[in-house]
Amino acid sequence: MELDWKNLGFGYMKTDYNIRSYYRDGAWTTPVLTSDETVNLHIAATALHYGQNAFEGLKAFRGADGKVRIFRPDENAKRLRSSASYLRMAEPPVEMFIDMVREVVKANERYIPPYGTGASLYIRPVLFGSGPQVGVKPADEYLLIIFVSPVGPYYKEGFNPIKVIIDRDHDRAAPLGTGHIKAGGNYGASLISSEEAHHKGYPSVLYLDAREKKYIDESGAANFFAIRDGKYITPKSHSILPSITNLSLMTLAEELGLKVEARPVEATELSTFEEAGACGTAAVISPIGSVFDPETNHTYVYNNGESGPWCQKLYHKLRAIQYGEEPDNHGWNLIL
């Protein structure tokens, strides 16, 4: 298999198996590899009618000593038992989830990128309602599929600063809704501002908060960091998801000699802040270069435009830990 690990870009592609399991009357079935890439699903079946779905997202890196290592999956388990929680489906046991992850990832091991190449495996969990329901109510019968997909940057410009604008137009979820958890309706919702934000010349938004539009929310699909006088600063809010990225970071900062605030931030901070970021599992850490505010006609620059040093050096302090370069003190990684 030839493939220019190099210049991938973050997609879906072809691989030999995914993985599945169903739950049916009250016990997850044994999990099963397959080839086929296609679901035969029940036309009433609630995933399709009433939203009941959520996905994770985490990696497998090929390390510096040629070893196998996914990135903190007990946390990707955790968050997809709180989504399926608050979204009245089967919850996946936390083992059987990382069996599956291990699993599958081994069934595939060809397609994870070589070290060197800066691109990793992506692995994508969904879960959903496969029961039909014509009332509205949870389905009796869920399927949980893990995938996976060699990807490279998930920004075009890769650890480059992008350029964000802020979006008062919509809401990406509602102050007691389900922006806490992964679910599929909350991306759905998001697609009408990314695609504006795109045709206008920027990479990605920033969500402020659906009740006062006062507090900056999410940047697009990835939470978002800023620092200023030795503080790591993110917001904090249940319309927010907890990055598990930006929990990494948040311990790292801490060791690097930061001092972290998680809490509400209110947008007119953006004027004072020394840098900015995105994080999360697809892209890691992207620097903002400038916040573009269309009702003041104002942009926000960060660092002149460039990477600051602090997200220079949380972004090579995580990659490191994920590659194997540097000792996984925190025991993130699931070596195979």
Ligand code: PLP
The other form holds:
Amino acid sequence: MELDWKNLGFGYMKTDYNIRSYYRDGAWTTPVLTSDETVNLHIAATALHYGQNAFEGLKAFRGADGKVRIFRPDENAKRLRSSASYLRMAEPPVEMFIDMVREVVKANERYIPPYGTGASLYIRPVLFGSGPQVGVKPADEYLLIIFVSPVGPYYKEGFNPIKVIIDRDHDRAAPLGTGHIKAGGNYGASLISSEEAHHKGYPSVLYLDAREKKYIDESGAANFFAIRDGKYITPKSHSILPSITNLSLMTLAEELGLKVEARPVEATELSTFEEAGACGTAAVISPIGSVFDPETNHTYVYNNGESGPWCQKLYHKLRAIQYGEEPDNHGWNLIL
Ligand code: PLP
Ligand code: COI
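Please show me the structure of the same protein in the form predicted in complex with the named molecule, now that we have looked at it in the form predicted alone.
Then the entire complex follows, led off by the chain already shown.
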């Protein structure tokens, strides 16, 4: 397969197969591979009317040794179950989820970017209510689809620092709402915010907590972290999605000698950080070069707007594990 692997963006590309399983009459159907890119959906499906839908995102990497590694699919399985539970959808069993991921990656093996291109295969599971309801009730039928797409960097900046703007005009998620799960609605609710930020020249926004606007929440669709005085500091709140990248970085940060603090982080601390970054599957780490606060007209600049030493160290460590260049001491990779 010859693609321009080095110049891939982050987007959808048709591949050979996606895989599907329905939840019907209380059981999941045997997963089936298909080349069909569309679904035939009931007009009263709860996914369309009442937001019964959640998704996941993970990646497969072709390693230095030619092997294919899928990063922590068990964690995505658990998070999808947590999303499903909150939205009162059927919860796909962890084993079934992992088997489906493995099967769809294998079926699309020719789309896994070669080692050394910096690209990877993005895996997108989506779960939704496919059964009809008109009353506001959970569906009786669900569909889990997993498709894949080869991807390059999420931000056009790649690993270069991004400029972020604080958004006090919109909330991504309510304090006791759906921020902790990967509900599609959270992303619909964030579109206006990221569009406005883009128009002002910022690739990402920094959300503050919805109740008081006092604490740092997330950086767009990524977790926020910062480095100060030998510490890796990351906000903790019910309205933040528990990022698997952040979970991994916390482990690596500790191993590299940083003290990890996961706690409520006040926005006033923005003036004290040495480095800041956004982390997630899509971007891995995006160093944050600066944060603009429109309320005070002040810009906080980190490491002179360059990617800082800790962001680099953490990024390279995680990538090395994902590409099989360094030992996977925690058993994070599922080898195909
Ligand atoms: N926060 C939000 C809102 C996200 O959508 C994502 C992406 O999945 C993340 C954080 C990062 O999570 P992960 O590292 O598991 O991809
Ligand atoms: C992430 O992987 O970090 C994301 O936020 C994915 C995004 C496309 C929803």
